[in-house]
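In structure tokens, the next block holds one chain alone, the form predicted on its own.
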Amino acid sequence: MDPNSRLVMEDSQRTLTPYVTGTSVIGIKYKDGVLIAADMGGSYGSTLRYKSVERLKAIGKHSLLGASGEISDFQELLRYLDGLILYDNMWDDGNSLGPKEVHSYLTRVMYNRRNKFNPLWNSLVLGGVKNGQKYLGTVNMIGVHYQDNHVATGFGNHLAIPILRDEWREDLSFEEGVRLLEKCMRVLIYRDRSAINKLQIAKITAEGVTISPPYSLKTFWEFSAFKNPTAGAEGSW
């Protein structure tokens, strides 16, 4: 073995901690497609070094996705799908690929890396529209996946599910679904150290997909709770 090609593969490492990663990502199916939101912050460790990172993209003509966790992973993930994308259009038939074979890629690939000890560090939310069907699923960094009406990442999973599962009917207009995420991601910059107050949220209909430019939220500081956050906590500091 050539002594120099030795040395790189003892070298190289997995990655065994993120180090600049995105938080939670919600997403909806609503009357006429699917709504994902997401914020725009990158922690880099505690510390929230980057405020405009874009978290939603289009895939192909019929997917949009979503990804929390570590950025320059997603990043790769954006270069799988797109040669997924290329080679699909490559054939030129007429057909292209839909949100349910993008998730089906993505549930193969999350899980072959978790079995190569080298995970992509990432939770993902991927929704769509073809042939007037929505679909919605997730899947995490080991491989787990399930599809429904509404789903999470992040602390998401804890802050916005129990508001979705109350509030979340199937005929939801597309004004009362903004609202319904805006809800949630108000509840997310309360309560998550890692959410900003700027954040997108994307539309993907039978027409197409519609990222919306970044904005914040109306938000309100002055709950006695936020002001002394340990009053009555007995034997607190």
The other form holds:
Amino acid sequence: MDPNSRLVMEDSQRTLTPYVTGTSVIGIKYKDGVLIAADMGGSYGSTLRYKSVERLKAIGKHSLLGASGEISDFQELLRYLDGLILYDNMWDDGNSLGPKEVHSYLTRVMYNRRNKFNPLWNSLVLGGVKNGQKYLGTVNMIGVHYQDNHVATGFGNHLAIPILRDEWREDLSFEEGVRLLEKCMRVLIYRDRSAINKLQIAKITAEGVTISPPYSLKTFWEFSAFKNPTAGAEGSW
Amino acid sequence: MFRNQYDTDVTTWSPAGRLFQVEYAMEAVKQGSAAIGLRSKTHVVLACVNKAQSELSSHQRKIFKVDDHIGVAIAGLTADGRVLSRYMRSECINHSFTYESALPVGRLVVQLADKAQVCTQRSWKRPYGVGLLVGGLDESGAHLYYNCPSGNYFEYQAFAIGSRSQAAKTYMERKFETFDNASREELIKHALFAIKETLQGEKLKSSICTIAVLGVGESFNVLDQQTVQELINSFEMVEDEAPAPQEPSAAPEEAAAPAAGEGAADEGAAPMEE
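Could you switch over to the form predicted in complex with its partner chain, since the one displayed so far is the form predicted on its own?
Whole complex next, starting from this chain.
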């Protein structure tokens, strides 16, 4: 085979630039487990092209995954994970992959793909509970990964993390956790142009995963600064 | 003219439904010096008898660390045992790399058994001539498995393989009900007693046995010779009790004798250890 034609073929399969993308994902630990929030927008460039994209998925019994970035890359990743979980279940031996294992696996996949100069264009949040142990971590398209009590991707890193640093507590109840996430999501709806006011919050505890139906937050746009944002910034549009 | 027409390759059945080459491989396990394993809910102890090939040589190692949470004791062809240990090490380390967690023991054992099974179904291969006692600890507790050249594997509370292993099995069959809740030290003691049974009156010394332990809060480690000798000395009743446990073991030993005789008949075909 002509080496050049192979190169061209492989080039065409790479995500050189993301097409349909989702924006921030926020995850926090709380008293009984982990909560993850994401809106349902799918942006085609800066056009809000899709409004019902589910970006929160359960992975096996003990893990919950939230994704921002390229939606089709996320879907491919879900295919890998389905295979992984199926294979794990097929052993039928009482052992199962926990959130730590899934996070590590994702890290390997992401870093491996970036080393082929063919990254999966996502930032992921992976939360879970296994053996009474809460787990929350993140990994991005180049394989950078870490764990924390609260994590966020994309714009959430700038807008949500400062709030979480102030207000997050280890013993947050479910209601308090949801309220905290909604506070962060509301800020993102106001200030992140890609964010939309239709979101889901998923929780994972020892009992399992529950993903909320989509819902909206109450907003108030009548502040004068919102009405005329360029006032006092002459020359900008 | 032919001693046996059905034993020249692994894939040919005898009319009685047997695969002689596979049975010969299992015979090789019986010829190797003894290895034993036993476990409680929290610990696994592996032990083996070390036999030097000649006065001038040292003995070969029969206990290998696979990972922090898995170890093996082998009987049979040591070379085959080392190849399989290396395979297991590589599987464990690959799993750790991908998942940052320890490979469940049961899964490793299945992979190992599948590898052995392939050798019983390919005309250009031979079965591994080694039996492995795989001890390990994972989220479902402590486990002990026996892997056979035939590709079969079994989980045990306690087991012994290799020459005169029947004596050790008889000893452990008498005691195994206490193993589940036994302490680490008790397990080691039972291991030494079981090893002693296989020696048939030869004196138990640290120079001719190896003991390895693994358990909750203790990664797999082989006890050094001095520690083993101190343990042997501390169980000085070994000497006193020696005549007593030997008596009950005499009968099963006779039962095992015909098997040994069979082995002798196949000596040309079944490769010896070392």
